[in-house]
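Take a look at this single chain in structure tokens; it is the form predicted on its own.
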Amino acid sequence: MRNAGIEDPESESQIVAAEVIGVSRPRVALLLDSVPLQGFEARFEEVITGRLRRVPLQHLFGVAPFLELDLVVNGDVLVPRPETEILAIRAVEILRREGGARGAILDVGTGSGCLSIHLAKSLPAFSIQAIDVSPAALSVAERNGAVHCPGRIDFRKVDVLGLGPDAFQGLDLVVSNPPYIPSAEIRTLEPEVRDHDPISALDGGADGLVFYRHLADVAVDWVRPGGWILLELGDGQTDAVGALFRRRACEVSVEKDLSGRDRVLIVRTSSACAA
């Protein structure tokens, strides 16, 4: 595994065997010496060599945690990051602190569905929209809605970049994990992204920020006063992201994730920077 460029074969293996057995990590090692189990050689291989393509793990499982949830995953949507976890934390904290019994939110891109979900069983009180540009994400994503939190999410195709500052009203948050790799970085990336991951989830533009732009024309007028517009970050793009916002939003503030990279853009309205 290592000469096919994954950088922890061992620990990877380890997660392999524990998956198929269905145990915790540190029991495969008893269950491997103590008997036979069935059909478990099959599976390993199987899964090995799915690694050794560079399939991500996810995939061959079919399946991805992302805080309290497992979702199922697949070639149509992006797979969760732990980068994505700060995001819908940071998102659930702000709601519960501002103290609305209820609201509304909306979810840009939602892919598999990973923040609309996690923020519908948060935040019960509050209505959620789900939109995103394929169907073949939105499948996913109502799949994983269905076994959650069935019937509290409201699943639309929708291209964001088509929709105009009267397209929605009154949110209290919009919150996306958009696009943001520049189109010539992509063939860079790691294989189990770009040749696993679906290109429309990862490309922003010749320079990364054709999501950010339009949501900075319309998404503030798609938020009430006071409202607020939590954007996952690439790196690299704190202070273009936050100029294009601070144009219209009054406060503008990062929130950096485990590695200490700047992750989560924090957008606050106001009755000026929404007028």
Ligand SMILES: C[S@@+](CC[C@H](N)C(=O)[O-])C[C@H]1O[C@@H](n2cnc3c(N)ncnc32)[C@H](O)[C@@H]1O
Second form
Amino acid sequence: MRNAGIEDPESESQIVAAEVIGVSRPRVALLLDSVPLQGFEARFEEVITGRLRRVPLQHLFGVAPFLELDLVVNGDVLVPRPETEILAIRAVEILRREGGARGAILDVGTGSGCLSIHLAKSLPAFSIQAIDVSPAALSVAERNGAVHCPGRIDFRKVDVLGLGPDAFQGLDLVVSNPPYIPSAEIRTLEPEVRDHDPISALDGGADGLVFYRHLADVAVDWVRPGGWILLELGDGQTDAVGALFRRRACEVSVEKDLSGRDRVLIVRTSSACAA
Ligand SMILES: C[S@@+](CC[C@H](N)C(=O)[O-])C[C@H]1O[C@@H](n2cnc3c(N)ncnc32)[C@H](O)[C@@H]1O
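How about the form predicted in complex with this ligand, since we already have the form predicted on its own?
What follows is the entire complex, opening with the chain shown before.
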């Protein structure tokens, strides 16, 4: 695996063994030493062969963790990333801190449904809409929604770039992890991302900012004064995206991820934003 360019082959081998046997990682060594496991070697080999072709583990197992959730994933959705968990956690904290017993949330570009499902489970009185342009992604999100929070999320096929400022009104929160990779950079990404995440989940246009520009134009009007827009950011995008929302007279702050990179733009609207 090391020769294939995989960053941490030891720990990935343990994950594969644990998943194939169906036990926790700490028990793997113990079991492999003591019990002859039927079918283990063939399945282990199959998954390792997939990894050597740089297929992500999440695709090989068809499941990805996101906070408390195990989500079904396939090549039609972006594999949920740990960085995005920060956005989800902060969104829940903000709405709980405000004490709002009920309200409305929109998830733009829902993919696997990770953000909207976590929000639905954490904020039981909020109504949640989740949109995506990809019917195939929506069917994965609906499947995950049916397992984790049946009936809670209104999933719809919508092209956000076709929506104007009147498409929604009075929302408390808009969350989005939009496609944000500049088009020309996609071919430079690791094979796990470049060849296995859908292009529509990655491509943010020539400068990576197409979706942020549009959301700054229209989403500010979807949110009530004093409401919130939380957006995941790509590397080096903080100033440009922050400026788009400051131009709309919104308050803007930034949250870093665990590696110290700016990761979430937190936008608070005011009545001046809608002017
Ligand atoms: C970076 S992925 C995020 C998926 C998921 N929210 C997450 O955080 O893992 C972006 C998502 O936006 C969707 N998308 C791309 N273009 C879109 C558009 N014009 N309108 C709505 N959704 C779009 C993609 O299909 C993809 O599911």
